[in-house]
Amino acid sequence: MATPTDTLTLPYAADFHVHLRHGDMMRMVTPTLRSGGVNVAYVMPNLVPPIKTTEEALRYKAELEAIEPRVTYLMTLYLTPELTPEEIHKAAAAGIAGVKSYPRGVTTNSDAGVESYEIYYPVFEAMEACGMVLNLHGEVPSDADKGVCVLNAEEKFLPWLRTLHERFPRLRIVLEHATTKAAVDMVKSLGDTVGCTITAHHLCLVVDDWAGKPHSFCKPVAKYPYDRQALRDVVKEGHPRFFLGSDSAPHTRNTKECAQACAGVYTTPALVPYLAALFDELNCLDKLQGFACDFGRRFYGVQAGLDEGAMTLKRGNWEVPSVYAAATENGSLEVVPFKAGQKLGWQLQ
């Protein structure tokens, strides 16, 4: 890494958790991984309908690399009961890198989610055989009879995570997007198969910052001081299991600024300069490459992008755009993303 004053040398970062929707939207986010500061991309399945196939998932990745082909993507299957353990041995075999699981009804586009893990136990077997990664959305559905609700709904689902890694210990699992401190306890006292990602809103948001603010709403929503004082003590600790998953998940405008507004922060474009500005603020730059660099890639044991060069951030007052745009055959798409309007500390040259 270079001197911490003015300029700062990364390798290129790998972000192992983004939404890249498709259509349109695809079309105009997936450009932006780059200047953003990534070249590799972790692509969640939960589009409309869900990747749920090797061949679903083979045929995005092929449509992603004709938009940006400077990108590694690794690519995902939607955990549904149709998911057989045939399955996924063929899908490992074509490269397909994990398969997420999202609880029924928790977050966008989460409709065929998970309601019980036991049916999917000889799937998990299969996956373990074959080294694919399982990714969890770490919450339970709000039951107000059973008193959750999505303030603690985290939490809730952390007994489940034990469960799996005590029943698969060889089973790679990671936990997404924590949000809570009991998330970061949970995560340090198993063992070296168990990893979490980190999202950059979550290190810089509680719940006052998205209460009746659409565009720092997203799900699992920002907690208490407190929660957020863990994530960013185990990111200046240096701990080598948490590591980047933005989570960064557009919408358009209109979805975002009503009143059922979307889940969903938006961060890609300039994802490793929020990341810049929040670890120099935080007085660790010095972690910020094994953060979004490093610890993840050798989690899910992948060295891509790291034999491309370096990217270079200067120190300036550079302000996030108000608004990215694209002109589509329907009009003009508009998405607005973290920070809008404001001043950043860091910017890629």
Contents of the next structure:
Number of protein chains: 2
Amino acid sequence: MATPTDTLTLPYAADFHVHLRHGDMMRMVTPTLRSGGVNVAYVMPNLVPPIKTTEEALRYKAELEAIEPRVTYLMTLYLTPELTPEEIHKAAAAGIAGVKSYPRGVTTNSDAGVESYEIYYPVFEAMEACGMVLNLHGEVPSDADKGVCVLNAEEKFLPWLRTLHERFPRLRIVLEHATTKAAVDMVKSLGDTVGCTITAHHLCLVVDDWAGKPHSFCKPVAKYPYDRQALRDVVKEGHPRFFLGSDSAPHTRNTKECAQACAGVYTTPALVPYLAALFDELNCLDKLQGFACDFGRRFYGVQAGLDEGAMTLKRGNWEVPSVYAAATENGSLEVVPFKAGQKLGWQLQ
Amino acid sequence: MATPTDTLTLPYAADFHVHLRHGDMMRMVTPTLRSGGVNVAYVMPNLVPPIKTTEEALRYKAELEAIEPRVTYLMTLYLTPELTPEEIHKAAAAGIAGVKSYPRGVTTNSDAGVESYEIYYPVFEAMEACGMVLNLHGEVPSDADKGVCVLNAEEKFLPWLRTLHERFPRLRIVLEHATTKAAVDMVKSLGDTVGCTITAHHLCLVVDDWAGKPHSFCKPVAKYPYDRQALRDVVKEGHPRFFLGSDSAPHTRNTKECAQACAGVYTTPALVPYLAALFDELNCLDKLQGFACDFGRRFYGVQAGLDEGAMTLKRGNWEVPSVYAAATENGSLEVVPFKAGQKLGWQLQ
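For comparison with the form predicted on its own, would you give the structure of this protein in the form predicted in complex with another copy of the chain?
Shown next: the complete complex, the earlier chain at its head.
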């Protein structure tokens, strides 16, 4: 007989930041949402080319639904100068949930990103009026002459977060994939309209873990032990404005194990098990549901996926596959997941 | 007609920290010392197994001389508990120049490294008496629970440097491959028996340059822009205790472009051209000879290689090869050099 602590029953998780790609990669990744314990996916718009209009977002959503209809897809637009207040109203009416801002050039497919925010204030006003959420990739571009590098790029972005919140206090803003103590402290200091996503991998990694290890290399990079501790502490605290956004970002093995690796860690297929194993290790399994299932839905005001029955996690000794592969017209697609080949103490039943 | 600034005449450089490996790699790398402008090589002992005795060092030296006799090889022993004061006296009498200390586990082939220095004090006393040099890999092992990671491992080591210098003021100590402002400041603050090597690549790189880029990934890792600036400043200042040690560390392409890259940057084949291009960019070509040729020889008290005629560098537009390859019994050996495929503004004539 299993003791109570050998199983765990939760609603399906909501992943408030995920990259589902397009084409073959989309077809491979999207079905793994549910096997990772997720039935709400907040979908990033940084395709090539980016999703910039309501029509593009709806078309993308339909593609995803055709692949896996048992997931609710919350769609986003990519913030560019072409985005107008009119388009915001149209998007909100069509159910588009948010707008994602990328500083130019800091991560995968961010060449169309922003350099300064003032020109977007009319768009933000419209978003505030419509209840759309602003999702911020919170890094300034690296510039060695200005002393900016991947290690301080997030901290140097934080004044923007405060400025935008002060200027648009009713606009819901999410600082995405926070990696630093500075970010945690800043978000805590701001009002209830400011949320923050934390990834599964940033709760696990420090800089040593991605040094020379492309499958754990992502942007923002994982940082100091004290930064990771701050992420863990806020999760253990059960702070309701800090919630799951996996930033799961699949890249093929050959674009990782090469001279210049793409940034991104692939966690979708085992997302909730990764978290359960970590929360268990941190002695805070009781905080898992809040972080992974409840707080994000509450911040966004969505009930999606809660009508579905619960999922059950059980203790185990499951080995993460060394690779996820799919046959394609041009050969095969291989993606190495987070903690490939390692044992996890929890798995989905 | 070339103007005076289009050519540069220098003695051959002395590289006071280089990995020449063994076997096929040794046979490929050793001949490239001279094509990189070097005729004195201070040879690291971290082979598998490490060079721990006078006999092993002399045997290794003979192998290197058989491959390229026009280079002076200054040999080192690997500091382990097996090393005795008696062996130090023997080594010094045989012309072994120094002893290299690796903290356990911090870099390639450092599993035999030290965890604390007190037990080595009798060895250091013997070295001080014999005039042997202590070469320190200046990092403490990463330990997230103690807040130590690759970013602060060097700074946290520096108190050891001060302690050892205070305890053995006449022992010549070299802090190897400094990467931080903290290290530069510490070495400057200590006496004339403390020197410091700086690599060509750490004068070029910051953390962004090795994030996801295995061929620029080494230990210690390149750090913040202000750290790089401190290295550049001390070189521009022409400080005589800061001199060239390339830490050139070849690894095969397949052990770099993989899930867990070996640490090391390969600069040997174009070492002086890399430096000339950078010093030119930094507007301090007049400091190149001191840094690359004179200061290290003076610190070590060696005249080796100065009797040879000068070498000439000329401005050019030379492209660094994308790979260095050699046929071996088992196939071929491929090593991707620093700045592979990039143009350099200076080349050896």
